[in-house]
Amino acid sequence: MIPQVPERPYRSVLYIPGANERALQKAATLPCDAIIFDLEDAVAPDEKPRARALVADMLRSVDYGNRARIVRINALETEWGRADCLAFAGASIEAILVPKVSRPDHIEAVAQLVADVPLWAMMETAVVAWHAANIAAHPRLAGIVVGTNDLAKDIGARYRPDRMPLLTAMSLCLLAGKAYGRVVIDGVYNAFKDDVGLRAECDQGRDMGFDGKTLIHPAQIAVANEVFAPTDAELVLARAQIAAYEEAERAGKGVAVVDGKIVEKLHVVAAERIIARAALLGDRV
């Protein structure tokens, strides 16, 4: 059975430039659920070998606590990709994030080099939407990040607060990931001082079904953590639905009623998922 709740929370997934030692150290003190140690877009070409060595050293020497550690490598087509894979093949991390994935072969090529680390896919091109299901089905894949900035560039979309031009591709990637039980993370919000806009985009992503949001600045963590966590009202309703359905079953009925609304088994499954998500957070909230 495909799992419906990740094994750990991924509400806030913060990018940290791999060449920035100070930022890499500070990340160990931030309340994000996950860190992406970025060797790709955030690192200049002549800094990439140094960044690779620095991230590897930080992962060995710094205690990042219960934050998930994910390393975004350079694409294998670049001069740095293979060395990135080999450097983290045996690392104690949650995943290697493969950039510019547009077909399953991209995941398979990295899987051949990295035996024991789960893989995540950056899905950020127009073509990836047509191959999303096949990519998500790869047995080594554990997570997906929808790269909305690159996706917008690739299709020539204008920026809109409602992200309407991107919703088809985002939805296809989300559906593919959920169909195979993968963690699926929304793209970044670029205006890191705009909490109102960030909250609106987090709300949209949460409503769609994303597990969390990638972030570019620590100032964005609090909003993402709040929006992607179950609310008190959701938890109260979930417990009421489960209790009412269990009572209906004992009475030999197939449905229950809570607040004037029918509760069936499918609602109970959703309610159990909400409670499971809250349990994952533990003392993080």
Second form
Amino acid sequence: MIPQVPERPYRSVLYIPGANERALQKAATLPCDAIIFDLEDAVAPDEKPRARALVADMLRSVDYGNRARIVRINALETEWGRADCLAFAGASIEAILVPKVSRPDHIEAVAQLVADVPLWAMMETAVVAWHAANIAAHPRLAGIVVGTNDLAKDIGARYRPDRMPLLTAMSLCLLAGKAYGRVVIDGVYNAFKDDVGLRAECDQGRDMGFDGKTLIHPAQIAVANEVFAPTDAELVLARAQIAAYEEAERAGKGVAVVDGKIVEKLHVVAAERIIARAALLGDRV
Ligand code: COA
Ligand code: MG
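So the form predicted alone is up there; where is the form predicted in complex with coenzyme A?
Whole complex next, starting from this chain.
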């Protein structure tokens, strides 16, 4: 069975521009589950080499605690991509995030340069939807970020709060990731002062099955942490379902009923995953 619970929590995945030293320092104190040290679109072309060196230095000198460390490199097609790969090839980090992955060979090319670090793929182009399953199947791939801003740009979609124009592509990427047991993270919510809109988008992503949300500002962390954690009600129900099913099994039955709804083995598996996700959080807020 495909394990659909990540090895660690990824509820809140905060981007930090790789050239911003103050933000790189501050991230070590923020309650996010993961940090993306960005060398790509948040860094101006003139700043690329400085950002690469700064991020490498910060990763060596700053203790980021239990936050997962992910470095987003520039695409290999750019003049910076190869040097980015080589700078982090042996780094002690959770993943290298490869932008604008449209075909499996984009991952393979980075895998050839980076022997030991797990790879994540940004899925954010119109064409990626057709190749998502083959990319997700790559043995070095551990995670996917659905880049909704680039995706909207590529499609020519307009922003809508319900993200209807993006849902087909988002779902294909999500399905591909889930089919291979990868971590799958939702795109960013641009209006970083709008908590109500952020919460609605987090709810939508959580409902769809995303493991967490990428964020652009520290003020977004609390909402993502809350929405992507199992709720107390979900945990109570999960425990009740497991207990009821065990009771039914003892009575020689394969089906139980909780709150007027049937509980089969598949519901028990889903309930166990909710409990496992809660256990991952430990004493995190
Ligand atoms: N990570 C860590 N710290 C951040 C941060 C981030 N992404 N964004 C802001 N901060 C810090 C600021 O450094 C500031 O810290 P200070 O109070 O210690 O000086 C504090 O949070 C408040 O910042 P604020 O003034 O509200 O934001 P801003 O106007 O300086 O910046 C953005 C707003 C959107 C430009 C900034 O949040 C940002 O660059 N976000 C990331 C963008 C990005 O990475 N995009 C690529 C992927 S889509
Ligand atoms: Mg992008």
